[in-house]
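What follows is a single chain, given as structure tokens, in the form predicted in complex with the partner chain.
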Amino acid sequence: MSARDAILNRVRNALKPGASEAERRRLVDERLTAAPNGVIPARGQLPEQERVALFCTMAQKIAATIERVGKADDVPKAVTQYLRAKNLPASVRMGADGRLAAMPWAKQRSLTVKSGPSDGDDEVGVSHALGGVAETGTVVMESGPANPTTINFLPEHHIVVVDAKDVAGDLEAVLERVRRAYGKGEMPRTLNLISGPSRSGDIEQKIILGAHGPRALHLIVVG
């Protein structure tokens, strides 16, 4: 007998006899199809403006920095200003995301934009989020041809652009959007939920920012 069959048989035999196999199958199929939500905390269930405000507050609480801009065209300038304020070289790594590509980067004369995945030598990466979660100040990033996952982890500074209209109250709402975008049961290859810059508490339980991922997470909220 294969290891697979041996394990599955042991599991089947150990389960308390209760519902019939057919009944269990029905229940399991139902749950996989309906994917019921359960308990959604009240905290994030707010009208749009307050929801975005909560998103910003929660993100700052976990050491992300926030800038709000009126429209997508303002993003490149905000990026340049961030680099200047932090004394960083005028160079960013960016994927081929259509929303980012449509922004007027060329107007920032001094800024170099490198495209493609990160090779580990980038000081600053820029990505566009699929959405945000107000409840916890989390940004949700999907991988794909235009969105390298390495940019989320290798640069020292990670700048994430989030559309205010994509900020949901709770994680379940963003996951539902993923289901709608990719089809039920389908996923992008990588989905990163990012809540603040990387950190470690492994030495004497003292929390220090900037472990193996970015030391700084800067969110630019559009709209």
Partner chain sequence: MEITSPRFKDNAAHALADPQLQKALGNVRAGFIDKRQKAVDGLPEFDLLRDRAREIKDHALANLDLYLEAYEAKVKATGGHVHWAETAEDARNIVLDICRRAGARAVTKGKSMITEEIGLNDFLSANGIKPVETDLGEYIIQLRGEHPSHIIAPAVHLNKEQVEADFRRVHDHLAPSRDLEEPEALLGEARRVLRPAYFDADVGITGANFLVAETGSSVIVTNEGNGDLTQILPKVHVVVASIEKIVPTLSDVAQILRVLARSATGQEMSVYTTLSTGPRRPGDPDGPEEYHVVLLDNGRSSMLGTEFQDMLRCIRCGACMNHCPVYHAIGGHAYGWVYPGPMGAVLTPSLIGVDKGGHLPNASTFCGRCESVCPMRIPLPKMMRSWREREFERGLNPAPQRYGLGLWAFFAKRPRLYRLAASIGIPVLSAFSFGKGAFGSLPLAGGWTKHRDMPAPESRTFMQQWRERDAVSKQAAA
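Mind pulling up the form predicted on its own next to the form predicted in complex with the partner chain we just looked at?
There are no partners or other molecules in what follows, just the one chain.
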């Protein structure tokens, strides 16, 4: 018997082709429920304050900029200050995220807030992350009207708000949070894992920011 035949036979035996439809479904459910966890790096397994600090450090290492604010109400002012510091127009695009909508944007009287997906003409987009990954400095964005995926990729500057309490040590913890929040059959169509601004080294092996998306990623960590 060849190695190929041996492998296929083991697969057939595991599937138990003679079993009923109900039995096969039960076996599949058992395998999914009892799926083993992968190896989780120790780097992100830290107390909350140290975990958030690691997230900020790792994000800065991949060319993101960081600002920490005490509470959600501080975010609109932080966004306005970022625009001024970068000499950008006082205008941002954001989706229908309830957490962003509850912030006091009206107090920033010079700031124009546009709603809905980006059409490609926006200089700055603002999103709210589902969570962050401390070990890599990654923000996790689920697609949908609350945070349209177009805002992740089309504006030149992407400002992402992430709550400190939502920064996990590892990606697996964030994915488990997604499963609990949405459940089977209700998962978001896309999860975008964003680690720093867009970049490419294809031309002469020189890193160019903004090659395939925003050339600047600014993270506002709340809490």
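For clarity, every value in this text was computed on a predicted model and none was experimentally measured. We call the rigid core the largest set of C-alpha positions that still match within 1.5 Å between the two forms. Numbering follows the first chain given and starts at 1.
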* **Cα displacement of residue 10 between these two forms, once the rigid core is superposed (Å)** => 15.0
